[in-house]
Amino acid sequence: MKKETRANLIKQGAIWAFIVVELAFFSIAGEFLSVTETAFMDFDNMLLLLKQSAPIGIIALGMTIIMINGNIDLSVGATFALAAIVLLDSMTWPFMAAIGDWAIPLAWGFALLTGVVLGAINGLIVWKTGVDAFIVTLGSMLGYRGLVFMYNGEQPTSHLNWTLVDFAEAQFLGLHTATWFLLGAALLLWLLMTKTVHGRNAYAIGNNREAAVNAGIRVGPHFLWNFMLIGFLAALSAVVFYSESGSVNPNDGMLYELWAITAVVLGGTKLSGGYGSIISTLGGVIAIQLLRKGLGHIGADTETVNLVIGLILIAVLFLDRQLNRKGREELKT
């Protein structure tokens, strides 16, 4: 047990050590290779990085719970886009336009409800059919993206509300609104996963689904709630982001599911389920943003950034596999 606890602590601390290495490397490399004369990461840039991490970060937190369960959700990018369209378009409806800024909480509610409903559809199909979540959400990813294009063709959906913009751009204690949403979501989900029966059940199901069923855990309804939760979080991410930008394109959110999964895996969550950490996923999100900014700072193009992140992800998965294999061998001895 002590060995397992020590291994878990190493896993959880590894992502933060990686962030420190990134900061040191790009700060030094920037002195010689930077295409600009600005410092790589001063305090203001760090605050901006946290704000920019929020859209992917909020989704990645939900993906952590799904993956701890032993599932995956590939539809979050499409859910994000559809919730954004509902948010902005609903504010132009005649009865919404007539009530002025009172339409804002209603529009948020419509967008969040959209995410919950789409997540519930995924959860119900996984629960009632027994089809693997990868296949179910691959299909719903295509279907939900189709709904995005059906809603407004290939045209962007736009509505700029200055009250929303002011709210989204506001700062409290130096942190942007989006950052507060990210940190608040991380805190609430950490409490959910560490202090509640639902969280303990998530780990139990991911470790051994059959044993969880035999222990009396209702696996199907548990899946349903978690898919509804990630749908809600994908919609919340859209609410946070598009309250400021005011315009959504039909292709927005594409590849968000892959970025979210990458952040979760970098944070140490097992693809097979049963292990993961909300706080480490937050570190994974920050590490990816640092990597993208750092490589851009020294003049790397987008293709190089994606290549480097892909190689790091493969290395992390290989290392995780080797550590898990070594752990199983130690348990046998």
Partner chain sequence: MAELTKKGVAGFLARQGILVAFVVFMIVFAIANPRFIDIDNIFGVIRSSAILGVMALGVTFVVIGGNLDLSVGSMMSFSTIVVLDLHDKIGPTLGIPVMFAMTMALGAFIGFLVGYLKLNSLIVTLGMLSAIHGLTLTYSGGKNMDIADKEGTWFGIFGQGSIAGVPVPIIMFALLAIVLSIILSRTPFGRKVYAVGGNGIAATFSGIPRARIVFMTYLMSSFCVATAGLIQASRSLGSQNTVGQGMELEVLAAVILGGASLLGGAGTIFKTVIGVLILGFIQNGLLLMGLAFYAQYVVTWIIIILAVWLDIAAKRGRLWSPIA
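Alt. form predicted in complex with the partner chain, vs. the form predicted alone above:
So it's only the chain below, everything else dropped.
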């Protein structure tokens, strides 16, 4: 029992240890290789890092819950793009233009609603048809992207609202708006997963779905809620990001699902479901962003980031397997 607890601790601490290693490595290597004068551990640099983690990070938080359920969502990138388009485009609608700055919360509402609806469509299909979430969201990844293109063709959708930009660029207690959203979402979801019945049921379902069903947990509506939640978070991520940038290309958000999944897996969530933590996912998100920035800092081509992250993901998988091996207890199959 003690051994198990320690193993759990190692598992949950691993991602943070990895972050420390990254920090140390890039700081030291930076001394010798840095192309800029500033130190890697520079405070502003770290603040910026958190801000840049936000878009993928907010999505990854939702992906954690979906994956704890034993599902997966490949459509978040497209949801992200569609919510962004709704956000920016809705502000140009005549009645919206007429109400001044009140258009901002309304536009946010439209965008978030879009995310929730798209998520609900996925959730309903998973619930009612019983088709695996991987296939359902693989399909809607294409479908939602189709909607993105149908909305505005291959043209970018742009609208800059300076009030909005000011809000997005604001810093409160040193942290950027996007960072606050990331941390706030993380806190709420952490509470959801550890303190509420819904969160505990999410673990139970991913852990042993049949047992959960037999115990009377309504798995279908539960999935629906979680898909709505990840849809909401994908839209929230878009809202936070595009409030500042003000322009969305129809290809934006492509492969975000894969980045989010990478962060979740780095954070130690089990692919098969039933195990994982919001806080560790946050660690995974930060680790990826650190790597991105760090490689840039030591003068490596930004292209190598993809290479390194891909290999690290595989290495993590390999290590995880080695740690969980049972030696002779295991059949050579």
